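What follows is one chain in structure tokens, specifically the form predicted on its own.
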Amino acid sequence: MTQDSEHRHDMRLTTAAQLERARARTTVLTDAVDDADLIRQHSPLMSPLVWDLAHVGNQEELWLVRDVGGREPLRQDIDKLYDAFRHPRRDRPALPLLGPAEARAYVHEVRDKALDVLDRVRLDERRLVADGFAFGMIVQHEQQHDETMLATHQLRNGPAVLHAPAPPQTRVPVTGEVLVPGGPFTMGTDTEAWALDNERPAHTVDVAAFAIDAAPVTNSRYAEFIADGGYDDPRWWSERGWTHRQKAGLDAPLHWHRDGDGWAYTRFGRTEPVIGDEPVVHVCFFEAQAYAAWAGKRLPTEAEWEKAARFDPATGRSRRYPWGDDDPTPRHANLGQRHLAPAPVGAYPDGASPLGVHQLIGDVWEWVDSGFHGYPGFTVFPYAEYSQVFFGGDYRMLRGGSFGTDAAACRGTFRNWDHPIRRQIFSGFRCARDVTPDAL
């Protein structure tokens, strides 16, 4: 075997065991539920379970099997029922969905074909499909998809029924802030082979020096801010953020409830009490705002996060992680649903920066103060509904993935949005501050 067939081997070996990854995750979030959970809607903010499941087999048979194997459709009969942008997740219920078993029997039969495909295609024949990038956005969007997924679990009533160990402790302290330096850096990505069109092209971006907290803001400290009257006080709101809090009724993070003097929250079926230097997560945008100004601080910009999270201030180069280009490991962040929950500030030193920023790749979605946008030379690939037709919308970006996000599927690159009302995802935030001459 050639050196050139050996990587296209090792390649196919790979990717199929990340298609199978994410399978397994997604039949652990699907058979932990009887089939009326399944076919239930447990908030209009979400699908069904049972749509998500055929959802992911439906876009892995567009993609996969359709235009990069070049196979006749299995179900072209139901390709609208799971067009995303045809049905608002608040109507999918009332849709001819598939059951629970046909479901299953469906998403089976795809991916059967899938890996013939995989085992067949040229992946150097043409760009779709160029170091396996076709198979690695269909893992990237079922991985997505199971963390949607997880999120309906959290948002779901009755007793518990996903399990996991919790996350390590904290191994050592992390306080305060990091000074990042001003100066240019690289944004974004041309050497990710499964990056998405949202992450490219690589570019120069130069950043005015700024600090950062070292950790994400914990529940101890968003619990001050509520204790000195933060939701009842217009001054650290935006005009939008206390318009929405007063709205929505906003009073403490969501699934928070008032237990004694201090706090619990509800988390997958389970009711204990707040702990206190794990990060705070379920907190919108503007929530993320009010703590910041009341801290006497701002949200990071996108291009602030990625610089904290990337920058190697000793080679002046941008790393694919915070610790460096290797893989994550659990050794350096809580990503894949390998715990259910944040792990405390701390519980992973060796995920840090090079700067001593902590945990910015999993535990909780970051909330950053920056709209969704295209990088300099951005080109629509392979479709424009991945990103394109975001664009400009009313967005906020979120970074670094949560304990729900599966490495796949973040990157210190990695760019999520969503509206700045939205806490149903496992969003959390860090605070950022401008520094004056004087302090450089």
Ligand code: AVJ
Second form
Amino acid sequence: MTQDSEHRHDMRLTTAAQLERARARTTVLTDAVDDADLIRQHSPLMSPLVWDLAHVGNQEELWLVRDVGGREPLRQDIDKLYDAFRHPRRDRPALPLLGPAEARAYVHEVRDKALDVLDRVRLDERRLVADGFAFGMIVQHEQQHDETMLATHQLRNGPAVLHAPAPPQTRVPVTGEVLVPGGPFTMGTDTEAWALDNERPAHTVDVAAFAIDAAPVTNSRYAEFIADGGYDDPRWWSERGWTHRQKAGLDAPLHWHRDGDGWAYTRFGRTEPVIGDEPVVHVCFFEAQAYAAWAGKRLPTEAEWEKAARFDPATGRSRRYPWGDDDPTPRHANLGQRHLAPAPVGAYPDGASPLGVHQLIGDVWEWVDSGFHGYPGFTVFPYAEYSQVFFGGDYRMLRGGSFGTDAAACRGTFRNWDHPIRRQIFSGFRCARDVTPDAL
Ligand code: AVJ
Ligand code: FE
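Same protein, different state: after the form predicted on its own, show the form predicted in complex with this ligand.
The next block holds the full complex; its first chain is the one shown before.
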């Protein structure tokens, strides 16, 4: 083999392995419950699990089998059922969906064809397949739905059906804030092969000096906010946030309940006392904002978050991840549903940024105070319905991934977004603060 064809051969193998890994996760999440549970809607915010399953297969059919492979459709008749724009989540249980056995057979058949396409397709003819992009996009799509399905599991009632070891409990002390120097840095990417369109292009952003918490806000700090009457004091809330807090009756993170003098939470069917030094999770943007105001701080902007995560002051360049350019390993971050909880603060010293900011990747998605827009020079690739149709909508960004996010769908540049009232996702936050020039 020539060096180039050898490289492409390796890429096909690693891509097939990534597809396989995503499917193993999907299988765990959908085999954990019986057929009735797969069909049921556990929350109006979520699809029935059986919809996610067939939707994953349908996207793979559309992109890999039909578009990249140029093959005949397997099930053109079901395209509309699994078009997320045609049917909102709350309406999906009433659709004539494929049943569990049919959905499993369908995704299996699609995968066989997609792997055959991966074996035969020329990877140098179209931009869509350069560096295996279309395959990477489908890997990420399945992994994103795996995180969505994990959130559905968290909303489902009944005994525990998912099992995983606890996150690492050894930890280094991490407290206080880190000062991030002012000046330009490179945000976004031109070089990350599987980066999605909204992460591109790389561009320079000038960010004034700021301070950012060295760790995400923990349960014990958040409980102090509650104990101090934070939920009852409109001073800490934005106008929209306060209106929402009243209307929705918010008084603690989702899944928390009073337990004697303290708090307990129910996670994937198990109820346990809240662990104080874990990052808080299942808060909406408005709760994060109110906490930050109570703490005398604010949320970081998206550019500040990315600078804290990627900027290397020694070289001035932006890294792929806080720890450098190597792909995440279990030593760096709590990703990939290896554990079904965030790890305590300080559990990932090897994942810290050069400035000493911890746990930016993994554990909990972090709300940042920015809306969703394309970067300067943004172009749709390969379809507008991934990102562009959401630009300028009522969304706030989330960065860094959670314990439920796979490494394939998480990078220093990766951008997630949701409505500011949502909290069924694995969302937490950290605070930031302006610094005055004489503080430098
Ligand atoms: C990027 C997580 C907001 O779940 O709505 C899945 C990802 N896009 N299928 C979502 C996505 C199409 C998306 N988020
Ligand atoms: Fe999707």
